[in-house]
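So this first bit is one chain, no partners, the form predicted on its own, shown in structure tokens.
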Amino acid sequence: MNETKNKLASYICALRPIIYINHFDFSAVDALIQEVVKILPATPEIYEYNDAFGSVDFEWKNRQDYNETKDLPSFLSNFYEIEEESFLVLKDIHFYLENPKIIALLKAIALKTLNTKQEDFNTIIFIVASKLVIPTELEKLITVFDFPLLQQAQIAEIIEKFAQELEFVIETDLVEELALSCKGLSEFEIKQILCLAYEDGGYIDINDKKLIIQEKEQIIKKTGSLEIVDFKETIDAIGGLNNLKSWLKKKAKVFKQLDKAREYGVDIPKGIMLVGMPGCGKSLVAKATSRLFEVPLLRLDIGKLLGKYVGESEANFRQAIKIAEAVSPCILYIDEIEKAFAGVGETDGDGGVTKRLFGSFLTWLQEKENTVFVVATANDISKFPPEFLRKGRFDELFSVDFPNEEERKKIFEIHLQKRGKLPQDIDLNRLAKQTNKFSGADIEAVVKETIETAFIDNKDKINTQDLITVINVTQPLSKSLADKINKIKEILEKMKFKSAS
């Protein structure tokens, strides 16, 4: 808390015009600027206004008419003339920020802040949304306040305190337990929580960790641009990569251990970048992935990240990642990452949005040290530039190649298995010699086209030449796109990632 309230003071003190502080609690953001105040030189008047209800008295939140206007046109006119040191606390107008006229009342206000002829005029603006809206104009007069997530020993005193206050017991070492699980949730939604749990049984438990990863899932289902995966799959559903599965069985061992890991001095496992041909298993190693680690799998859509106000595309990314954070341990899957990112810097034909994003996604990435185990793949990676690769960002990262003709075999046979054809009936060894540049995806089409094909004809089971038949129609992804796969292999060439199998 110290540290924030530092930092806030930090950009009065430095005379910000504009503080966005982009939250939906506003309690908590009261509470902070009242902390505030507290150690600046000199004590500021506080004026807020909400879109509700128009002027409020800050503390108590009784109306306030000055002047008799409640509109915000009204409210900004009236602090342009007052000259003392003052707060304009203003919430939920981010829906005004398209109206020119509060556009340059803001503008006003600001710039006759930062004018040092002023010197008897210091108003700081805040503005407190659930939402992010930075209009072009004012730009460079907005500084973005990221409110920080609860830290553990925080999350901690709250339990604590909500335990004081009903009267009841509760053991430290379930407190503990209870506050790593809700690491990443507000005081807001902690408190919910803690009263949902206390009106089921009239006491707190550690099953009501249950409820904390329900409300976890109501926040990811909110947000649109993440969403939970469910799947089957483990890493014995991988045909081959055994480069890979043994280099992810590794690093499982050090997530599943992750304190001792670090009490021994081990770094935590950041992710892997995945590249190379389509079809080939980079999106079920993802999903193995997961749970080989135990943890939960989410898909981020970067292209939903993307929004048409300055600063909002980057707005919504923190966010993504404040609640991947707020879910970890767990697994981040990014899924064809050059559709978002390959070609970013040669034109800024969206304003720079995207190379702004691009930033963003890079610096979290090396400086990262939350249980956020990342893996992105790229089908091509030929206009990605040379920093997005280096070591750093990632542990490793893989190339995936055609299956060669051991893992084909797997593959069939992973595949016939899971649909309950047994292999032993059919020469393994024929089909993978068969089917030479035939990625994993090809194969399990085969099997689903034979086996869909004998049960219209009405067969008892499918032989080795029912594949055969299949096969020989079959166009494989290395023929249909050619080209496109040639030109993947050459870069892979020039790479020399590592190998996945």
Given for the second form:
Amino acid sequence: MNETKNKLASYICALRPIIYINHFDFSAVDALIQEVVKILPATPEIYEYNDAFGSVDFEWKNRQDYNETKDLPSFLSNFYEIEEESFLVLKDIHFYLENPKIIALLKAIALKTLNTKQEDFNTIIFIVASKLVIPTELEKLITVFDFPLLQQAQIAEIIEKFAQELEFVIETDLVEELALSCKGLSEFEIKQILCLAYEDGGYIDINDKKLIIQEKEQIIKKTGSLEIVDFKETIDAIGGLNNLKSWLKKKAKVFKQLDKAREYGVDIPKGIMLVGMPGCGKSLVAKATSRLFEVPLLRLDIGKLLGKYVGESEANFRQAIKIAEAVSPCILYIDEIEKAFAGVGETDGDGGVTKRLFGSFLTWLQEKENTVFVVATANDISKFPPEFLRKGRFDELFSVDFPNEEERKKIFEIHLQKRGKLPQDIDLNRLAKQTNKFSGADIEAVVKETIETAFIDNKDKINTQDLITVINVTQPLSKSLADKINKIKEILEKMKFKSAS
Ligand code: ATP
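The structure above corresponds to the form predicted on its own; please provide the structure of the form predicted in complex with adenosine-5'-triphosphate (ATP).
To see the whole picture, the full complex is given below, headed by that same chain.
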């Protein structure tokens, strides 16, 4: 809290005229403002406007029914003339930030603050809203204040207070464990979850951890761009890619004992980028890494980060990263990253949004010292900005090619076994020989189809010939996507990444 308070205080003292707090938990923001006021050299008068009631008393939230302040334009015009140190706290007004009159009024007040001398009376505007909307005209006057997520100790305090208020006993160990599960959530969300858990029995015990995790998954999903992925795959479900697998096993050793590793002087693993052929197990690797490292897998959908307002995409990105960091240690899985960032250097068709987002992502990757391990995958990186692939961003870049004969044999075995078929009844060598340039996904499709056909034909079991029959009529991805595949091949040859196999 102290760090947050000091940061906000420093913005106020530096006369940042409009401070945008992108948060939906208004009571938490009110509490922060009240705390900050206590450490400022001069005590400001605080005036609040919210979209529901108009002007309200900041402390008690009673409606201030003065005619002249019923709507936002009149509320703001009043403050242009005001001669006292003041804060205007404007809540949920993001819908008005496309209105020229409102923009002009905010600008006028902000410029007045900027043009006055430090010792004069200043008005600082706080916009508090769950959505970030920055009109271009105000871009230079607005400072976005990131409301930090709660630390584990703060969450533990909330849980203990909740138990005290409802007069039930909760063991310290349980508090610690629940607090860990609640990382990444706001106070409001934590309280909601605790109420839900409490209502279901009149106490909270370790069984409620599951409920907390489910609720948390829901909340994370609502961010729109992040999702917790549930899956069963382990590293043994991957046929081949032995280089990559043994590299990951080594990093897992570091990741599973981070404190010891850090103490020893080992760098925290940052992440990997997997580039290559479609359907060859890149996503599978992301999932298996999560099992191997024994941490949750969060999937980031960069496409969903993109917003229409200035700064909105970066704000969404910061929010997603903040959650990932709070949930950490975790794997942040970014699938088909080229779709979001390819061609960044070319045109500015979207007003530079992608470029800025790319910049934020690069900086975060380069500087990150947290325990979010990134697994990014891509097929075609021909339009990819070269700075992305430079050393230092990722620990390693791996190329993933079509499986070789030995690997195909293993992939057949995995998928037959997965469906309860005994590989010893099948000539795996023959299958592997007949499936040159088949991807793992193609092989899986062959196995699936063979088994389904045998079932429909009332066969007791499948044999090698059944599989060969399906192989002969299968059009592998390498043929159906020949152009795309050739292009990827060319790039991989040129880039000389470490081979995953
Ligand atoms: P894309 O680039 O098209 O997203 P990808 O490389 O991420 O493809 P996956 O989604 O991992 O490919 O593979 C699709 C499916 O094919 C997997 O769920 C898995 O069942 C099977 N598969 C692919 N490669 C392998 C492999 N090496 N071992 C076992 N199964 C595999």
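Residue numbers count along the first chain shown, from 1. Quick caveat: nothing in here was measured; it's all calculated off a predicted structure.
inquiry  = Splitting the chain into two rigid parts between these two forms - does P41 land with E85?
reply    = Yes, the superpositions place E85 and P41 in one part.
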